[in-house]
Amino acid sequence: MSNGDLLHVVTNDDISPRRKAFGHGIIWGSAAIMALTATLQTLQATGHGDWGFTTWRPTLYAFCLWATALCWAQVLIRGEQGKRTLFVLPAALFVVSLTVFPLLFGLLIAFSSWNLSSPDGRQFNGFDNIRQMWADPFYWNAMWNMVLYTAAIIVEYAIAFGLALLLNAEIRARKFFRVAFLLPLMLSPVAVSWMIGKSMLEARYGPLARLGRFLGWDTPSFFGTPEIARLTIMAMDAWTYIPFMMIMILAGLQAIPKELNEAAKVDGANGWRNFWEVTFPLMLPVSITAILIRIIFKLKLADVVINVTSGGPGGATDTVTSFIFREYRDRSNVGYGTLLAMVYLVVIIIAMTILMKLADRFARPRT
């Protein structure tokens, strides 16, 4: 078997030191080309160097060359084992093209002054966007709103659990109620915004406003003050997504063997002890999964806010996502908006990592 025949089985013992050294040389050489190309392009794009390219296309070519050389070098160094690396190449290129390059380009924009309405175009401005973010009270208000909106998930979870217990019991018309409770989940958030936020909650002629006046509320306004507006947004979002948590918890309840609850009753446990000591611990993994997925949905909350209040009154109902959206749409401020999006991404990654570890700690001893 010749050293150049890469399609035959080659074990580690068959690989010569020269071939391994050649493989390592390919890795370091291609990595150096990739790093040099990216560095030159970055310096040229930020205005700190005269060398570089007019577009990022050569950097993309250098990356493809580096990825291909890396796979080839793995075959040279590891033989048959390294051939498996070739199967990773398409997936690696796909991931990089859709995530890594947009992320790197986003980082470049985040440190630039780029307003689409300005004839100056994109210009590197260092940490100016970060300083603007620190001094922006509306952005921090949106961040605080996200904390409040996310904390409301606990209430949503309690309601969803209660509904799931109700639908898991032997009640009449159970199938009808299951379908009825799931209807809000089938509606688009945009439709919910207009159907509820713009019609039912309308302050003059909306049926809920009329009901409020009938009950003694002189000037019913569901978006008039910051506190009521936040609660209204929370209620509308909860109305849409409580069925999602309910259906997950209901599926978990139906997976619990009935013999466990019957054995608890035989041992003298009443309904509350049966729930707290048997049902609830067994439901923890499903509950934590439902809450985590709901948090992910909540962190992206924007459509209801944009359609109903546009962040008002005075930015009181803004979420970070809706604030960033309006920064792009209303102010054409691409540079500042991208920085906010990058910061929010980092916050989400850190928060979800902590939550996943906490969830694993709470769920593991009970499974």
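Positions refer to the first chain, counted from 1. Here the structure is a predicted model, which is why all the values come from computation and not from measurement. Note that the rigid core is defined as the largest set of C-alphas that superpose within 1.5 Å between two forms. Compared with the form predicted together with the partner chain:
Remark: the rigid segments turn against one another between the two forms, and the hinge among Val308, Leu93, Leu40, Pro243 is at Leu93. Between-form comparison between the two forms treats the chain as two rigid units and finds the smaller unit turned 24° relative to the larger, from C-alpha superpositions.
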Given for the second form:
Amino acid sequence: MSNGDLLHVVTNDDISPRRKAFGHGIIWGSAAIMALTATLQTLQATGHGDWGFTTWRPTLYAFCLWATALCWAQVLIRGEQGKRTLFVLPAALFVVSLTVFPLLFGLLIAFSSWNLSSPDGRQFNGFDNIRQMWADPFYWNAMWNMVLYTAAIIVEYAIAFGLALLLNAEIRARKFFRVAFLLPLMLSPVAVSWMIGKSMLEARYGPLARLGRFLGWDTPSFFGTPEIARLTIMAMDAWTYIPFMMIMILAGLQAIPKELNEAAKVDGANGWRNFWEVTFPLMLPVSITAILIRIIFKLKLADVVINVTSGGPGGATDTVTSFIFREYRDRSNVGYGTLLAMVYLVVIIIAMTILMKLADRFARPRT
Amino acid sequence: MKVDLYNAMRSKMSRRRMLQGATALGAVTAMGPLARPAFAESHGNVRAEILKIPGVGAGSPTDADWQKVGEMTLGATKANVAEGEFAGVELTFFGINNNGLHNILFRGLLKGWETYTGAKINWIDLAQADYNPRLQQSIATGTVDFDILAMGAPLEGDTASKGLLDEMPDWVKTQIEMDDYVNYLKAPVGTWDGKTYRISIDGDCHTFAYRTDYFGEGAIGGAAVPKTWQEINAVSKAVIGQTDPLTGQPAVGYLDPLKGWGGFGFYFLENRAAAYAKHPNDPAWLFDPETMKPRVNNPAFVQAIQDVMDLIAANAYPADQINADPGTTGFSQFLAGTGSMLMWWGDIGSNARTSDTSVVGDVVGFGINPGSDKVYNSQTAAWEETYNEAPNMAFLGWGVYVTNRVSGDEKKRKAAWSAAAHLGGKDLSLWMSAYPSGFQPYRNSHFQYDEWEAAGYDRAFVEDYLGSNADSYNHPNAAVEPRIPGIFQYYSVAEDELAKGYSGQYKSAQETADAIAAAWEKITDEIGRDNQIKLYKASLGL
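Output the structure of the form predicted together with the partner chain; the preceding block shows the form predicted alone.
What follows is the entire complex, opening with the chain shown before.
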């Protein structure tokens, strides 16, 4: 076998047994290196062996080497057909190094105790983090808050639908209002935190607090009690993202042929029946898409909470993300924080799958 | 010094006389062998000239002022570094960017140094609450990406103990005149295993600031300024419903920050707790030095937490205090005229007089951390009905450190230490103490009243302000900051649990304190109990 044969255009029939054997050798050799590296590293990381490397990088390199060798071996064994595998290589390496490996590494951390100040570094601790999560009332409080925050999307949707109907109607200065209503969406949540949370709602000099005092609220505090703080956070988040739902619904409304509403009118439908039996069903696909995307946004809610209340008072406004952020940032609980993040990922995947199935079941018969 | 000896000295010698002695000592130090005679004449002039920039009462310093001061204090650098000697050197500086303080003014102060030496500095700016997590992550993941580090002594346990710092060359010690440091900042602070790593730029401890218009005959706060926490609590309740004499807003007593601040907020509970928990016969007060068992849930700390809870229940705080962190209590509340009593780092005093945002400059007075009518003795597990005071040496001041990233490159190493030495220079430090910078006096030479008076401060204010600092630094029962790894994890988790307690998430002060203690025990186990015991004892001089 000459060097030229390795990537030369050949058919299956032309491939020599030696070349095939070489290809299989590469597959098994690289797999063995990969398995050995990962096993040694795992043994060392879990405290069961002295061999291994100080970081997981060599394991990542072995993984990438294995992926490359697999592709190359396909060319050796299958010739021209195997070359197709090579085209997948860049994407495969990208996914492995940036998604699969971090996920696997994250799983390992999730079952470790890792205090950043500890000279021992990361220590495998089995199911301790899961037990801690189970017994942590403040984590479940954050989870319950997520349910409340997410449920608020129904109200946001109703407001967004109303605004979209308004802007779809022939009203004066329609273009101006479209731009004005969209402005909050242009702001970063950090800007919203400072502009609204720290300025407008400031308890002593903020204009809304002054208005509150004028109206008889003795000590206005928009973040002082758990209930009011939660409502304020919901309102701030809604103010930012209602325009997003509004603009999606508005685009959907404009895509509905006018003839349908006109035909309904001719058939005697009043405004409400026209909306409920024509517009609303036709808008269901758009509405469901808008709600699902909004839920995804909401599940990531953290920036406003971190900036304005730090999850307070006493964890009352925490989201799961802000709770995890504090575990990482302030407590250096890297292992516990990672476990919570992994669990949250699983919860989101399950919840979104169920929601999408329900949405499909609900929307299909009505459209 | 023994407490009784100190008290005897205090009774015979006024604070003014004591500070005059300190001043004389500073002057002698300045004329000692470390000072360069050729530089001595201009030295005095430079100090007077920089204190006129921008001048007390002329508003907050601007970037142009910082640059000017930085250029005028280059004398010591020029004696050790040739012009353009560091051309091509790039250094990365890691620090906090509090509004108008720290890194913000370091940029201006180092501008002239960069021009003269040819080096370039890149900046890593962190919000105060993000500072420690970023530092810890850099250390834990082996990604220290900075050459110069502004850091407090408590974090020496996390950095110096792991060999991450570069040892200070002798020429730096000479340039910055280290002998001028106040005693409590001398070794072991700034050192580890006998090696020196730190250039001090600050003399942190918490002092008491109060509004003079609240106290005196007929004043709403009573005839005398409170001396104990019991009196502070009483005044805070007594002024509820009255009107602030300066602003016309509702009167407020003591300002506790009820929201965390990246670990820095725990110092403010410590202020109360120190008076109850720091027994004069026992250097330890946060942990048992033999076992590292937390003392944070003993009756002394529980009393401190209960004090705060009582004031919350009495509505003694401004509205929304649950969301007030120490930055809010110091700058948005006290300096802006809300509240009458505050514990803060000493630089709130210079800010009161020289910051644009302060309205209390004419009605502010100072003292040391208030005491208590009783003190808890952890060794006997009993309260003692005796007056006790214990200033809180919170954070032991900021310092500038050089990391071992430069250790292998002599040119870069010298450049890093030269930049650090410029910021820690004797003349520059006087200016930073007198103007808003985030730093308070930390050298004996900072206590020369005449210099402050010439800058525009009035004599009584300076004596009061500097006196509160000096009395705290020199107090025999000072509550000293432990230099142990992970100390800010302890503080962070504590303020997190405190926030839950203050908002009613826990049933009582005891339950709140127990939650903190449990979390502290977990941290100690994770970091390593034996090593923590060893380092904690060392930090207490045991």
